[in-house]
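Next comes just one chain, in structure tokens: the form predicted on its own.
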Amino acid sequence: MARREDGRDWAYRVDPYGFERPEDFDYASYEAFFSRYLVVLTRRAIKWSKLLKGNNSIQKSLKVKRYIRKGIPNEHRALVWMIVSGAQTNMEQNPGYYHRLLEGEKNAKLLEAIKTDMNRTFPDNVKFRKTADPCLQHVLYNVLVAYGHHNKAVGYCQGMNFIAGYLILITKNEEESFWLLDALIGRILPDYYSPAMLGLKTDQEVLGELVKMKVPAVAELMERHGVMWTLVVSRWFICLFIDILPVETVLRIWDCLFYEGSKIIFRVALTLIKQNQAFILEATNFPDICDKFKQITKGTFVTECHSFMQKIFTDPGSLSMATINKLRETCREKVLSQG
């Protein structure tokens, strides 16, 4: 281990999407962990490039959503993200369009909010740097400026910077990154970055719902001490639960919310409350709880992103799109009545 702690091996400090690992990171549980997900890496690096056959078409079928809720190699990642969301075909069907949006008339107040911002995306990212070269904050600049221009009900949300960082990170492309962040804010993700953010407060509400049906006792103990969801989850929804869960567990998620849409996002939810149940539940006060939620997104549970995977699909039980739906008008209404 002496040649990470003198210095010299920089390559292990600084994870392969540029992030540095943090000073107290566990190389050895990591790297026992890495070696058993590379045997699976490539397994299905292999069954995925014979799934696609050099082709750049993708059907929507059983067989697609077992091996995208398997994991999509990080070499196939954006072309696979960018078919099943629809981002390609709206890319092939407005040529140009994204750098129409950056040559034309730009609103000031727009401009500000997101400068304001790029220096305060992923500080401990080098490639966005402002002494990397190619720097990715200018990359993320555009992306950014394009997207507030293109949807002008949005504008520009913290939050949204994070999640054009994470695909430009992945795809490499400026174009397709617009592309996907617009699959996401909207159409995936119904309403979450709206000035009033209705979609969002929605699901958080939508969730607490769902842990009383399904984790009772944390519902109960929430209700107990006045803690509202907001207060424990809103940054899971907001960036999707980058910077709270590990980079390659993320990817792992996104690979499905891209697939299956939001949903993902509530199995995500209750696993991590699920299996953490008897932990949440130690908790005797307000900030007790709130440190516990801090606390259940951290260890070898969710580093192990291929058994947290498989959990997400057996741990909450069945949850269909017609539940989360009904749950949402409901809570919705609850939220307007609150004002």
Given for the second form:
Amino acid sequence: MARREDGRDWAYRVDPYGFERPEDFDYASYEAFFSRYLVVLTRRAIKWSKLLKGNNSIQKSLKVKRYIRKGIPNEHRALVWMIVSGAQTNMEQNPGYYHRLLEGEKNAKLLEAIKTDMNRTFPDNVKFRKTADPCLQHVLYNVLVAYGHHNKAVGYCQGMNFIAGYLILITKNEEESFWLLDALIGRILPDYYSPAMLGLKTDQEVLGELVKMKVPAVAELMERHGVMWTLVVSRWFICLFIDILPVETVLRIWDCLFYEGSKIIFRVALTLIKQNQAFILEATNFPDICDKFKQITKGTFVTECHSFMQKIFTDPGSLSMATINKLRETCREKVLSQG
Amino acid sequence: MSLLEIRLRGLSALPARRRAAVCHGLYHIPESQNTGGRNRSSSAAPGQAGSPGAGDTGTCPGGFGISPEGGSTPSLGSCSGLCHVRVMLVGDSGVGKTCLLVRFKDGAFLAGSFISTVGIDFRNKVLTVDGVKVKLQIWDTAGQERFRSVTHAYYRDAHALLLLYDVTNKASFDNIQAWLTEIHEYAQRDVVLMLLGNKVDSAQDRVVKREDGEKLAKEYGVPFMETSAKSGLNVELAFTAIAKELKHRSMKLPNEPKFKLHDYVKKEVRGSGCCRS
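Structure of the form predicted together with its partner chain, please, following the form predicted on its own?
After this comes the whole thing, all chains and molecules, with the earlier chain placed first.
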């Protein structure tokens, strides 16, 4: 793989996406993992080339779903996300729309809010530095401004900057990033970012209910110490695990998110909680519980993205959309009644 | 209750469950635990050596307000262990909440290294106040307006609030009243509250005078100071003052004079410029 030949120092200090590795990065265990993962990546790359057969089109099918769960090779990721999310179709049906949004009249308040976050989006990524050439900050600004004017009910919500940032890193294309953002915010995620954030609050409660069903001891612990779910998981939902889990793991999760929908977020959350049940249960007070929830998103279990992704489909057990929809309905009522 | 009543109250005003900061038995929480780290590494997995909290807090029946039923409230005056307090940082987006926290936690300020806080984040720091260890769990919140509806839920669990504005951003100062209204509505009646005017290192960009901050604070009966996360001015003081107030509330010793937060802040605060000391 090309990334292995970029020069050892550079390749090690900065990951393939441009993120600087933290000083305490555990190179030894990452190396051990990556040499194994490379075999998987190679195998998947061959399978995907056959599947796409150079015609760059795919139909939703069980086989494609299985392929996606095993990871989309990076070179096909943007394309597959575009197709399975419907972003490609929308883009093709609305030629020039994105650029018209950027040329139109602007809402000053919205621009201000977006500007505030420009230097605060991935300062640890060399491509998002002000001094980078090309500087992805400009691209990010455009995508967010266009989206804020496209979906006026949502406008701009913090968290969208990180999501758009990832989309830009993967697609390397402004317009595609815009349409993928639209797919996520407009269709895949249920109302997480609008001013009332009703969908977000609902889904945090839904997770609480699912934990009650699937990991009751943890639910009981949270209840006993009065820890609200929103305290420990709001960032999981809003940022779709960006800056919570390692980059490669986040991308594997997003592969499934674009194909299978928001239910994947619950699978990931439940897997993290279930897998670390004993560890979480060691907590004996409120701050300890909060700390545990931070720690369970670190370590080899989440770095080893391939086995992690296998786990999310087995560990939490069955999770039907019917169950989630029913829970969403009751939780939404609860959230609304709490004002 | 009027807004003017959001101010410090004596111990007697503390509901029983809020007095539960007293911990029996000594235990130690390693100070090295950093829960604020970003995650792109494959550092030690949970449960491995160095993980804090594993079984070392078993003797504490809870921190401040930790047991919602209040059933295990220990008697006062025996806090020989560690008090847990929860401090929440609030204020408009971009006023420097995270920077202030990082300056306090790590003593560092690295321009351009901060990410916007989404939802809520936590960092812990243990302070020693008058010989007693006080573990601050500091909640760093998102400042964007729409997150307030999410943040409301957190207020009730906070023992102290640091409300920030940016002295170089008039709008953030003008919004302080709205923040106080929020606090009035959602926080505990006896929450410790302090107003901070941050970024005073940017003297040339200042648009909010210190006198304006002082006046507003006085109006609402809230202690006030100007801070700089960049230079470190008054950062430690802001957190120490809070820790002192909460520690005194939780374990008032028989012969100890009442701690007066306003007076302490007035005495200890340092000025930002040449005009006033």
